[in-house]
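As a starting point, one isolated chain is supplied in structure tokens, in the form predicted on its own.
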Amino acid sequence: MQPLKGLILSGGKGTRLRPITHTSAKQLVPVANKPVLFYAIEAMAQAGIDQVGIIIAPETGDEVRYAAGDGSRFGVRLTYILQEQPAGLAHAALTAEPFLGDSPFVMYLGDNLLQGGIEDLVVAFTEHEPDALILLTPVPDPENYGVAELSDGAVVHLVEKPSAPRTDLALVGVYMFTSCVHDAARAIEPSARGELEITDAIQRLVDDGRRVEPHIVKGWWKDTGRLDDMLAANRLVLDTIQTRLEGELIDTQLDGRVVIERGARLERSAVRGPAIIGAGARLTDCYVGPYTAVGEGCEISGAEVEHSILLAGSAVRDLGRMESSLLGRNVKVGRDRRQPRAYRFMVGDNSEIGIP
């Protein structure tokens, strides 16, 4: 076999994660104050792929070059696709034929998260050379997601989104294949939805009698295209940090696994980990508890923050506590002293507040 592309979707609008993502793609919003999308290249050099295309939208294309750059500091050489439209997952494929070649190639979605990478996938599909390797995980919703049906071990049905799922395995958002995807994308309409399907892609290979290997995924994997995810895959994440201080510490207190980064003063607080603290951040008389990640340059004083994530540049200020939150960038939170006392907001679409 050839030796393996790999091919990263950083497309799409993200409105799940509106208003975030009304001004920054969803595969840069951070995950342990790491974008999204980094983890994805990652695990690409990890596997030893070092020739990577990453398909990017026209609204925030130019935001991921500027981000991930030519890939040299991961390891691996970038090549930015323009899907101009999304159109789909196969289409995304078609639109990157040119880069792909003839090349067996990986297929990941830049937002999502796997744990463990992908080096041990990219063996199975190197050994056993099947024409698709698909990644399946039980999950309780599978309505939302893509979902396989075996028999014998072997993928007999695929179906993107069912209003009835006859099994709970959905397609978790990696994919492994040989150049036949092509033929098989271009050989299917549109969906419902306008869209050119990788389920309907992958059925195709399975109809004219192409080897689709199925992997059941073993450790945890996260879509973070929703709040609670990118929340529970925050908590996942920062479950395997280890301690780093290299940030100043005055009469600050730290219990646990935490990451202080560079630059970074803590006075008179407190901070219970697993949690990391950005390079730069500046942390007054405050509490930060577990599964919290704290960017850059961010500010809290007199309040306590749990469970949540801090892009770049917020603050939260005199607020009491603050738990299972995400913050955008710049972001300023915090109590008006001013009297008459009463709720001051500008908001954008889509916002989500909670006040008890």
Given for the second form:
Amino acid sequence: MQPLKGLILSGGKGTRLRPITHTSAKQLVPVANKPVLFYAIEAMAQAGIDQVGIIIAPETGDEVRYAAGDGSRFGVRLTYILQEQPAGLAHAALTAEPFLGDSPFVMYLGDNLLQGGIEDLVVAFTEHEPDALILLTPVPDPENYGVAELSDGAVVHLVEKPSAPRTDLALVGVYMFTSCVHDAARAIEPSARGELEITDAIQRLVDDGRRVEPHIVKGWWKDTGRLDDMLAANRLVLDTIQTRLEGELIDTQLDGRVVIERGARLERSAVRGPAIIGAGARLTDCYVGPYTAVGEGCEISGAEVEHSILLAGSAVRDLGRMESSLLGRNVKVGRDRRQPRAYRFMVGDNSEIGIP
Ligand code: G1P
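For the form predicted together with 1-O-phosphono-alpha-D-glucopyranose (G1P) instead of the form predicted on its own, what are the coordinates?
All chains and molecules follow, beginning with the one already shown.
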């Protein structure tokens, strides 16, 4: 088999993560203070794939390009490929055809996180030489995913987001293909949501008698498309961190595994890990609880924050306890002492606020 190329999908509109995605690509939302997308690039590098194409959308492409650069810091060469319309995953593979040529490739959805990387899968793919290799995992809500049906260990039927799923085996957003997937993608019609679905292209391979090898994922997998999934991904990654203290601690107590990055300053506070406090953050008279990722330059004072993600530059001041929250960049949440006493908001489109 020729060397594999990589294709990471970092387009799409991210509607399920609005308002964050009004101003930023969903693939750049950080998990444990690192953009989700970077985990995919690192997985490619670890598996020895050095030519990686990244599909970008017109709205967020520049931001993605700026964040990931030429790939040299990951040890890969990145090529950016513009997909003008979010016309589906199979359409993205077709858009990348000039880059991919006739090479086999790994297609990785840039908002997916897969524990344990893809090295073993690349080995299985190159040794068994199927036409495609798909990853499956049982989920409680298969209607939200592509769903596969197996018979005697072979893939027989695939449906994209069925209303009445016949199995609970979801298609994980990491796929391995030989170049025959391009013809399959050309042969299918857009789905009800108007997209060329990769699920349908794989069904086409099955119908054409091609060999599609299923692999059941053993570790955890997360599609970070929704808030709860994002928080779950943050939990899973924070569970793997090791203590590292580079900031300044004054009268502050740390419990469990905590990362304090350069220039962060914690005063009269308590942090219970696993948690990460980003570079230059200021924490004063506060408590940060488990499974919290505080971004660069954030400020927390007189407040308790747990099980949350704060993007760079955000502030939480003089508040009770905030939990299970995702704050975008430069968001300010705090008590307002002006009269009359009232909630005062300035909130972007599609925001969600919960008040006890
Ligand atoms: C996409 C695929 C779906 C797959 C999922 C995995 O769904 O269409 O088959 O199960 O990714 O994350 P989307 O995120 O585009 O709704």
